[in-house]
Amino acid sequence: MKIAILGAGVSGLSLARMLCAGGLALADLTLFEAAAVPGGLCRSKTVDGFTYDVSGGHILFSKDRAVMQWMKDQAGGDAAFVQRERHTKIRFGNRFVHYPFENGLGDLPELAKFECLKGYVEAWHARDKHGTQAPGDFKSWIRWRFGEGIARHFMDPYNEKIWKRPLQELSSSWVAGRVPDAPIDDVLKAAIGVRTEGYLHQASFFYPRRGGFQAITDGMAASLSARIRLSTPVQDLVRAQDGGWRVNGEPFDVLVSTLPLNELPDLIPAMPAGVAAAMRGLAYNSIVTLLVALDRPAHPDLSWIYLPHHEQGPVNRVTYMSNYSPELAPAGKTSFLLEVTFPGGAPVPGAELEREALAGVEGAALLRKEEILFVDRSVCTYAYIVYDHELFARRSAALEWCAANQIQALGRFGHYDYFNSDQCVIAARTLAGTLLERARSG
């Protein structure tokens, strides 16, 4: 059974591992991935001694505790793996807010907390007395749920800098399980100055000793390098007779694809124009991250810090990079990676956003301009899913076409789904296991 996966990201990479170690011959797989290398959003850059993840910070946690261990074997086990604690904070004017928000109010200026505190209560008492459901629409949402204070001075003005949209324009459905319900005593003891903690789930956290996030990938990849065909775009994709299909000319029993689905119109002529232009419809957002090579010995003992409010400029978060390791930057300096969003398919943002990128981290506080040794610049196309009111009708109706036509489509983009990396592996471990299934049943 001739598989082709179609990218020689996460999902592709841990797919073809699963089904090797499954039995399948690696003579029977073969990847076509477009970039240079493998990795696709987990890919990382190293310029100068200074390494970054060029679609934004990762880090390595998983629920499923297998596949983190799954995933951490790729590049070398437990040794290969610096462990950290989660420290995040939200940057208030001239404050440093606890993150989550709402267990941080007792950072805010007087004033602010106040009207957070009021707002929260307002908003958890509605719930409480009259059983309301949660509103379709996120900006609704955010006040159903933390109130007008908390939306006014946090939630509306970051999901604006991250989304580039009206707030009112998203579904609430992607927060589903993504944001979890501070208990109402923890935001009154918060708010007078006793910590509490949020999204515990996440205090502890791995990452790669060197190498960058692209080390889980090179390690997923090395033995499979026979068979993935870099720097091979697929240019075309037709249905064979048999049922298989036809990847540039060349015949697959199978058909994975990891390819984002805006893609598969281009690449398939006959597909019916409805389902084109679902798929060419669903929408997402790009994002642009600046590495910022410091001469600074030493950072605070931060993971990362969020810039919700315009004045701050356009970078909506700050990854303290080389805190992640030490081997991400050389001896005696450090590194910071910035996040600047943009709606997909916009034009990518030109000289001025690394100025008021800088600017903006400079107005903050967390560095001064005499510290920059230099900027390395990467562009992400394909970054965030956005969760618009019309995501389910346009994914539905893409992926059913899929399945009737035989493509398995994995993947963040590949399936529209708000995976992170070990949310990719898990579904690729189904996805194999179907598969090796398919195969032994002839």
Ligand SMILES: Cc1cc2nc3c(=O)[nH]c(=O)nc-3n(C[C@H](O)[C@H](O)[C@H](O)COP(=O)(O)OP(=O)(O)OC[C@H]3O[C@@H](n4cnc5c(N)ncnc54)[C@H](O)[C@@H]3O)c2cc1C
Second form
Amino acid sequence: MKIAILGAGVSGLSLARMLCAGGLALADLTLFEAAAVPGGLCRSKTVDGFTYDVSGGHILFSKDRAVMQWMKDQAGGDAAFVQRERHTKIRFGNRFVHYPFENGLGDLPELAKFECLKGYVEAWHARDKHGTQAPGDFKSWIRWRFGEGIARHFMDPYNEKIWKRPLQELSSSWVAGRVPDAPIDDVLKAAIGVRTEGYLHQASFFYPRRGGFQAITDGMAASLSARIRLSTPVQDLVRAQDGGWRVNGEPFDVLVSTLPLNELPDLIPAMPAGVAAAMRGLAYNSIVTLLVALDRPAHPDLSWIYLPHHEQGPVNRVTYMSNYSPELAPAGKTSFLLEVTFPGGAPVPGAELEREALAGVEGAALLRKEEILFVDRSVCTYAYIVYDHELFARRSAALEWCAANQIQALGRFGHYDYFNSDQCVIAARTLAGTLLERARSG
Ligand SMILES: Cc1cc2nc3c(=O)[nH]c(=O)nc-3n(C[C@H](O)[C@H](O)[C@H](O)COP(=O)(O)OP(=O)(O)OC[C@H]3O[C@@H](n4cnc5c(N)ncnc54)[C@H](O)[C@@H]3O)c2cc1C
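So the form predicted alone is up there; where is the form predicted in complex with the named molecule?
The complete assembly is shown below, putting the previous chain first.
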């Protein structure tokens, strides 16, 4: 059974590793990868001794302990990782507010604290006593869940920055399990100054000691390298008479695609127009990341900081990259990673972005210009899935067509799920089980 895996990101690589571990011959697998190195969104880059994750700071954590261990084992096991406590803050004027925001109300100026608390209690009362249902659009959902004060002081501006569109155009469906949901007692305690944590899910995380997050996908790729065709973009996919697929003219029995669904119509000319339109219409955001190398020996033990407010510039998150592992910066230096999103399909922001980003971060008193050694920039086209109101219908049309035509759709943009890398591995594990069963039954 000849299997083509399109894309050598964490999804394609982990699928290949699991198929081999399950007994499939390596020679039966071919991975097609457009980039010169494997890893996809998990890639990292090193410049003058500073290493950063090109699509935004990545951390390793998972509710599935077996998967997390498997991922660590790919890159050398426990000893190859450092464990860190998550210290995350929100920059609010000249203050640091505990994250999640509703567990940090006590850190706010008095009036903002009052407005947020009042709104939170009103929203809780409406839900708890009157049983109001979660609204379908994200802007209304924020008010339903957090109230007017938190909406205005944090949720609205932060989400407008990251999603780059009016929040009523977004569905509230993606927030389940993603936006922290604190008990009211914790919020009240936090507001009067009793520390409550909230959101313990990623309270501690792992990160590769060396090489950035890419060390994980490098580890996966090592034993597969003979079968990964780098710098080999898939340009042409044609359904074969026998039910298989031809990839760039080469026949395969099974086709697994981790490529963004948005790209498939250009590769499959025979795709029906309605399906092609659905795939092309799937919304996404892109990201620019800026590594800021700093001539500064030490800085607070922070993991990352959210910059929610427009006056803080275009950056939505500053990752304290060199705090993830001491190996990510030369001795005595530190690094920040700034993230700025832009709408998928829009022109890539020019040089003015760097000026605005640095001015915003300096204005928030997180760095001083004199400390900057250099800035390195990366752009990642497919970064965030945008849950607009059309997403579910479009994705269903896309995936139903893939299933009917024997394309195994896998991965964050391959299946259009808001997946972290561990969830990609979990999905790959399920698909590997199915394919191995099929191989066994002949
Ligand atoms: C800002 C941000 C922060 C994140 N933080 C975390 C985190 O902290 N922890 C975590 O676990 N996850 C995190 N993630 C998610 C994680 O990066 C993804 O879930 C994961 O990397 C997706 O892997 P994938 O293999 O599905 O897709 P991709 O990595 O996108 O892989 C697809 C591959 O296909 C290749 N390709 C595309 N077109 C073609 C073509 N025509 N021919 C051949 N190859 C092609 C691409 O080059 C790429 O290598 C984050 C993501 C972002 C954007």
